[in-house]
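In the block that follows, a single chain appears as structure tokens, in the form predicted alone.
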Amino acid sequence: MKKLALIGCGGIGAYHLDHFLQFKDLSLAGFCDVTVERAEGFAKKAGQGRAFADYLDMYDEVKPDMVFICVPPTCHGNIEFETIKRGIPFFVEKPVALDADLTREMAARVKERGLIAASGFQCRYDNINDAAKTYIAGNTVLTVQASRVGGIPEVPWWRNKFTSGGQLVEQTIHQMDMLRYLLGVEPDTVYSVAGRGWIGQKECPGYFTDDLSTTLITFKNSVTATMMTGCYAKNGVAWESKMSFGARDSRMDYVLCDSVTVYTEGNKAAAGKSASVIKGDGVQDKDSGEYTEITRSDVDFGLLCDRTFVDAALSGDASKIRSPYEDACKSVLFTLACNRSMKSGCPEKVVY
């Protein structure tokens, strides 16, 4: 039986452990965490394995056929470079890294290695995404407004923008990522601004970060996007991450990780064919005559992301992953455009 080993037990860590404990085709033989009590945990809770303070340690004595690297944004480079050298396939949460010329070393690495690798991108695993890509194939797209508003998370490194990236780089990545798959294009230039003042040291001690930044984007097919993202909000006053797709004469709504929402005139499905193509609950307003198709998330996506890159570890065929490494790099070095701009005043070149 094939041999998974995890370093960084830490929220995100527990969350890929509880899929691993649905993969009977796997031994859970190694959990490495600078905190060593917090891997001896995730040992007691897989029922196998040993915990380690040392990846070093682990990768000799444990010698794992695959890794998941669940890390802050800081402590990237080291690992991967070593689990690179040792040629073991790996699966790292995003973002793999906040410095540019180091995402781009570690990405040229494992293309020279032919390295199976993917990245945390899970909500290219939605089944939402056909509905908006059958959208976006049978619509021009002019334009995408996008937003995300929510709290502080509560580990210490991320209300820190040198140890985090930013809520943009550090969390909002998810839907500038899947800007870049569901439109199919690549961002070309970035502007970004961003606002602090709002949250103090009284109320989140060590908070360092953007309370909101507004960005806009062009892409190399002239579509124009903004993403406005807030960590400022309160209880109750958070709203949904939503990316609206403008056409001439449509509209799509895509709420991440919930449901694709198309508005249309009349019967016609948007995408010009048999509204039965967009699946979900359709509905007419009888005083306007527009038609509303709905496609609801209904799979567990994050399961499906790690037994994906399971699958492709085991098999030796990565055809299937979604956020290849490569990829995924591309969408960091996306938002580290972005806080290039936040930094210089100016619009940035997205460059790879």
Ligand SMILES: NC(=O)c1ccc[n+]([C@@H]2O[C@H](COP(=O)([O-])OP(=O)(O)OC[C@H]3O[C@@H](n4cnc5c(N)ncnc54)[C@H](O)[C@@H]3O)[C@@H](O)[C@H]2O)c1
Contents of the next structure:
Amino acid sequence: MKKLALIGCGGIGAYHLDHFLQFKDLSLAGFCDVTVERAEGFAKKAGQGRAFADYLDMYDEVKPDMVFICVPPTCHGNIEFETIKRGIPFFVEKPVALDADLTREMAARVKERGLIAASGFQCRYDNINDAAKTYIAGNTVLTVQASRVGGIPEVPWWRNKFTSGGQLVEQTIHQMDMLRYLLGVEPDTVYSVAGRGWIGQKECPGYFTDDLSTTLITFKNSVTATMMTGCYAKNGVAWESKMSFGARDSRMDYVLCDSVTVYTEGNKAAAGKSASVIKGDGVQDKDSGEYTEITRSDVDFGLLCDRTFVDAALSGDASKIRSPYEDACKSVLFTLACNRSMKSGCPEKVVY
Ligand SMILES: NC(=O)c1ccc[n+]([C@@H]2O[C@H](COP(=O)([O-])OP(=O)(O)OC[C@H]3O[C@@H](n4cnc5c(N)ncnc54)[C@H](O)[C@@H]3O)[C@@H](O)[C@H]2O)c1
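For comparison with the form predicted alone, would you give the structure of this protein in the form predicted together with the named molecule?
Below, the chain from earlier opens the complete complex, with every other chain and molecule after it.
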């Protein structure tokens, strides 16, 4: 059986392990964490595999056929370069790095080696994307309004922008990535402003990051978008991660990992057209005639994302991977341009 290894046995590592336990055609051969007790805990849960504190030892001894890299954002670079050198197909969690030059260098080396590599943008595997893409193909989208507001994640590295990249780069990158994926066009320019000062040291020791930011994005096809994101919400008073795509005579609300709702004008032709191309529950308002079509998320997209990479590594055919490494690097560079803009106070070009 082919051997899978995992580096970084923390929160997201556990999420992937739950998926691996459903894959009966693989040997879960090695788990690595600098805190070796975590790796031992994973091996125990898997009921197989060895624990390591150093990935080089794991590579030398286990000789994995594929690896999942699930370390914090600042821990990238050496692991990937060694993995590429050894020609091991890898899946790496987003964001692939916090440094633009490092991101480009790693992408170039993966390409040069022709290695199968993917990143953890699992939202790309959600079934709601079929409805969203159908809508975008059939309607001229002019603008997008998007947001994500929640609380502060538990992991200590998240609270410092130097170690997390900030919320837009670490978390809201899922939506920034989906904007690229759904619109099928690249961003051109971003202008981002950040706000701080509402969350203090007393409330959250070690907190040195933005409480919120708002970004104006122009895409290469002249579509404009805004993305507001914040981690200030207390007691679960979060917003849904919604992106509203506006066309002249229709609108699509895309709620990440949840649903797609399409609103069309009240005439029968529009309603009929919408109903025939988009699956889901249709509702027509009796008074206004406005037609609403809803598609709900009903697949385990995280599981699909992992399995797609595993299948690619097993077969050597990467064509089904929806978030290839080089493309994931572009989403990172997109969000890093936003950070540059927050710092410079000026609009910044997105440079890949
Ligand atoms: N795709 C998603 O939806 C999603 C969700 C959560 C986190 N993430 C991403 O996953 C990454 C990890 O996040 P997390 O929440 O699991 O963090 P975490 O802190 O819970 O876990 C990271 C683990 O990596 C280990 N580690 C660090 N450097 C290492 C090294 N050189 N070798 C071996 N182990 C090392 C740490 O000891 C820790 O156990 C982050 O980049 C985060 O953005 C993605």
